[in-house]
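One chain follows as structure tokens, the form predicted alone.
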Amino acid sequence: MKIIIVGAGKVGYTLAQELSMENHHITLIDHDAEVLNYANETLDLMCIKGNGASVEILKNTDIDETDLLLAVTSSDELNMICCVIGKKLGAKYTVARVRNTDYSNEFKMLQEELELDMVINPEMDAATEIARMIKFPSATNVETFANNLVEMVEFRVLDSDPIINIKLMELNKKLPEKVLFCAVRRDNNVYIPKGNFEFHQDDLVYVAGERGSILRFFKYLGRHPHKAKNITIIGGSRIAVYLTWILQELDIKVKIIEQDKDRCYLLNDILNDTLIIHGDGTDQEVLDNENIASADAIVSLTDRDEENLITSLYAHQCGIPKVILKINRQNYFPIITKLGLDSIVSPKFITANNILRLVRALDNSKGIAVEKLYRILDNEAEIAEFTAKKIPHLTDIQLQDLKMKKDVLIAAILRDKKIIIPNGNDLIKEKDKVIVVTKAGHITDLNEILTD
């Protein structure tokens, strides 16, 4: 596909990096020569210096032959204008990043009136993901599929867990509920576990099932969920605003510690029933004075990865049940997890997942296109959701008789609003929602789970 990305910041560069790896023709537009030079040296793409909303610039990129225009500059208004002009000049699909909280209730109207095919808000998406983690404190990460009926939960195996050193085929007989173990990271290796697989301490595991089944599985592990009632957020960013709105709907009390006084006044104006503290969230004295040890969860959302890491480490040492931090630099992830901090959120990677899902769907409009995509375990495995069409070599055949590729797993099937955690005797029917886990490379079509 021919894709134009306007804006070479964190999100723009990440999108260019991910999409170029999937062999798309990428053109990156930005007014900053320095960031373009870096992108040109590190990625396989074309760079153009200029204003992405300029008719002349867009015409020079052969906009009328473009499949997808992504506008992800730091200006919401520029992104929207860029998409409107791009659409008028012939771009088939347009996506605008719109971040300002003032527009949060207007996305649908903006999308319809400006003919935007998709509006993305990394901060809102990050806040939604954080809220899921808070609602499920035993998990390090949570993702939902099949109209939110299937949950894919990440957790780390503890030495006290009763699943250690038991073959998976035997463990499944002991579990009180049927769940499916989808993927495991052990040291630097990723596994799609089979019947003879045994869990070890410190394994990072993804398990899928209905919410009730997942909760009962964690009770089997001896991890009884503690409902969060008081949350402290470090940093009054846009994510903090969106997250506070979500948590208030869940009747959770929120306290925000923000270093910038003017930002504190703004937060106080737009957030009701929220305690806003003016202070440095990396200062231990400030944190102790605010009694953060009594919080059910700490969420570090400042603009600096290092500050989020420092605050989170101190919160972890204080024994706070749930510690979540925002990190942008991917090379920090392995270090952070080794320090015992597993609940990491990266807005730019959430956005990249959403865009990759759209690109794969557009790239495969005639097949069974991916509807939802989630990359896990440092991008070494993927979870994808499809709606099955009637195909002779795929549907109405028992899974044990399908010639599936190595390291591909059917994690769940949704049929008539009922969840099936499948075994070899189950089969895929037309209109089923099918959740697939793979480490065999990206999948754009459900048919690609089969060998040639």
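Between two forms, the rigid core is the largest collection of C-alphas that superpose within 1.5 Å. Numbering follows the first chain given and starts at 1. The structure displayed is predicted, hence computed values, not measured ones. Compared with the form predicted together with the partner chain:
- When two forms of a protein are overlaid on their rigid core, residues whose CA moves 2 Å or more are considered shifted, and Asp187 is one of them between the two forms.
- Here Asn165 counts as shifted, since its C-alpha moves by at least 2 Å between the two forms after the core is aligned.
- With the core superposed, Phe197 shows a C-alpha displacement of at least 2 Å between the two forms.
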Contents of the next structure:
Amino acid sequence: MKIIIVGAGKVGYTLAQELSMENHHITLIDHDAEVLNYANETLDLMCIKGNGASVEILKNTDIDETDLLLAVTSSDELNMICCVIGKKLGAKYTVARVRNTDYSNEFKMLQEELELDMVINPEMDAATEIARMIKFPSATNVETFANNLVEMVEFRVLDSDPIINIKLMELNKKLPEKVLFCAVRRDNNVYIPKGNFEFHQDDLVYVAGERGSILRFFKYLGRHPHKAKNITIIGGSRIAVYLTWILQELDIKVKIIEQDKDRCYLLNDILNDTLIIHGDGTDQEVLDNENIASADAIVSLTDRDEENLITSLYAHQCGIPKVILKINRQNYFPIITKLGLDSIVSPKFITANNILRLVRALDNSKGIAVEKLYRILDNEAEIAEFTAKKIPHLTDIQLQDLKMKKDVLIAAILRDKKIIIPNGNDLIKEKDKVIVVTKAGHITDLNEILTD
Amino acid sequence: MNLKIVLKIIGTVLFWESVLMTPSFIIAVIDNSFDRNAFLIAIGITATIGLILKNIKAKEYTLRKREAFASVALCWLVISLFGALPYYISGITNSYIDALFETASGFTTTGATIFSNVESLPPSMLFWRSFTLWIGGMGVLVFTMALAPSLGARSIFLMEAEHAGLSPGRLVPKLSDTAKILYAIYSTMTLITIIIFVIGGMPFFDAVIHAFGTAGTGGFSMKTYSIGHYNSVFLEWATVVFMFMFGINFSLYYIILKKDIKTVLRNEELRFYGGLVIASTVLIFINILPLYNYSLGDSLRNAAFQVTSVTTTTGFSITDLNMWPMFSKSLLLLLMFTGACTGSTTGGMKLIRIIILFKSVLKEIKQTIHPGSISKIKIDHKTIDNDGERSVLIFFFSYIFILFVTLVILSLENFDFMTTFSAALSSLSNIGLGYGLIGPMGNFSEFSHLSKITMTMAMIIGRLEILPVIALLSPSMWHKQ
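What would the structure be for the form predicted together with the partner chain, rather than the form predicted alone?
Next comes the full complex, and the chain you just saw is listed first.
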């Protein structure tokens, strides 16, 4: 696909990187020569210096043949204008990033009047993601597949869990209901577990299954879902505002600690029934004063990764059941997970992931078969959903007889609205939805799981 | 430097070189020529070593600038070393050094030859000679990039190192597509050249050989008197036009294809190129009038032919330049420095650098008169930043310095000054034509092995525009990380 990305900031660059690796034709527009130069040297794409809302610049990019225009500069207004002009000049699909809370209730109107095909709001997406984490406290990450019938849940193995030090094939016999262990991260390595795999303490595990089975699996582990009632948010950023809105609808009490006094007043204006505290969230005195140890969850959302990390470590030490933190820089992820903090949110990645999902959906109508795709465990492994077509050597053959690539796992098969967590005797039929876990690199079609 | 990835790239390029040898092998088989086995052995050796290197497993695949520069420089050395095999194995050259010189001269589009009697060479050899020149014109790595895009996301560095002239632009987002477009334009234009030559009365095979010589702006011929052999005014004028066209930046042709003629006509370098060729032609035309008995047609044709031939660094000639007056000879010598447009198949300094140098002189004068004035050099309304200006100045110095080092080594031969100087300049600027012993009727066979190796190096340094090759000499380039 031909894609134009306006704005080479954090989100723009991440998108360009992911999309160019998936063989799309990318043109990147920005007015900063330095970031463009970096992009030009590290990625396979074309860079144009200039204002992305200028007709002349856009015309230079063959915009009339462009499939997708992504406007992700730091200015909401520029992004919107850019999409409006792009659409008039012939771009087929336009996406604008709009993040100001003032516009957040007007998305529908904006979309209709400005003919934007999609409006993305990273802060809103991040807030939704955090809310989901709070709803499922025992899991660090939850993804759904196959029309929300299959859930894939990430959790960390504790030393009290009864799944430690037992071979996977033995374990499968002991479990109350069938679930599938898809991927495991241990010491910076990612494994697709096979029959003789043993879980260790602190492994990060992805498990897939029906929602009910997953819940019973966690019960078996002795982790009872506990409904969160009090949440403390450190840092009154935009995400905090969106998150408060979502949580209040779930009847959860929210307390926000914010350092900047003016911001506190502003928050007080926008938010109702919320306790706003003016104070430094990294200061233990302030935290103890607010008795954060009694909170069901603490969410660190300040603009500085380091502050979020310190606060979260302290909260973790206090024994708060759920600690969530926002981290902008990707290279911190492995260090932080090592410290025992698993619930990390990165707005940049959530945005990038959402757009990638859109691109794949658009691509799908052009013949590429992936329907849904997630990167997990710091992009080391991939979960993809396909609808099976008739493929020789693949369909109607028992899974144990398939010649599959190493490190590829069929996690679930959906047939007639029923979930099959497959074993060697199952087989893939035409029109099945198939969910595949792989660490063997990007796959774009189901037949790529077979050895060449 | 990550040597494994460098070797991997060299392997890929070597593999493609063996593929490129096959047409010559097929010609040898059809012709039942004695050098059939030479090609077969050369293809076998090149392909085997290429495949071995290609399958090296590297831990890290990131291609940094240093690996890219080293790969390009080493690739050009290695393809010359292996490309020399057919000449050497078949025994048509006296020594391996001669074979190496001839191959490097081909790939770098110099077109200097050590064969004193080209007309006796078998067709397969003539084809291989001209084919190296055609491939070398647009670039061996660009060729590989067009066919095997697996050289990595950062292969822009490879293109940068191999590309003739300043900052290569991407024509389309994907680098491998850009390479494909460049080769498509190049091939189409070559095909048109062949057709016009055939219409002009050249036999088909001769037309192919001379079209390769024109397109690569290298100037290998199969006749002692090159284009002059056919004694056709039409062919000579056609060659002038095509040489000129292959001296134009290829991305301009892409812009023409996109129907944006205005941008092309406004291109400063193209205007300068046209002006330079016309002005030099007129001056030489006046200067050589007496030599051709005041025949306007002959003088104009000869003047235009030699000017385009030298400016585009092709090196064809239809007359004995040694007979020309000193003014014309000096003017041609000056044109040997400049070369033609950036992004074309020509050698030399490239006109864009000359324009930037002139503009920096003007800027300096302006700043002396108005000390507080702020001015930056602009080309096509785009500002050239200080880094760009500095790199041109450094390039200019390095070019002159290497020219004189080459000159000093070549003077050990104790030939006359015109021969020695034009030989040095001719190799560095990839022209292949000079005065004295290496004039249109001469060749490079008289030189010693030391001189041939020096000129081989000068040709490769000149083709890759100095930095990639010189960087290899830096010890820190070879450090592990």
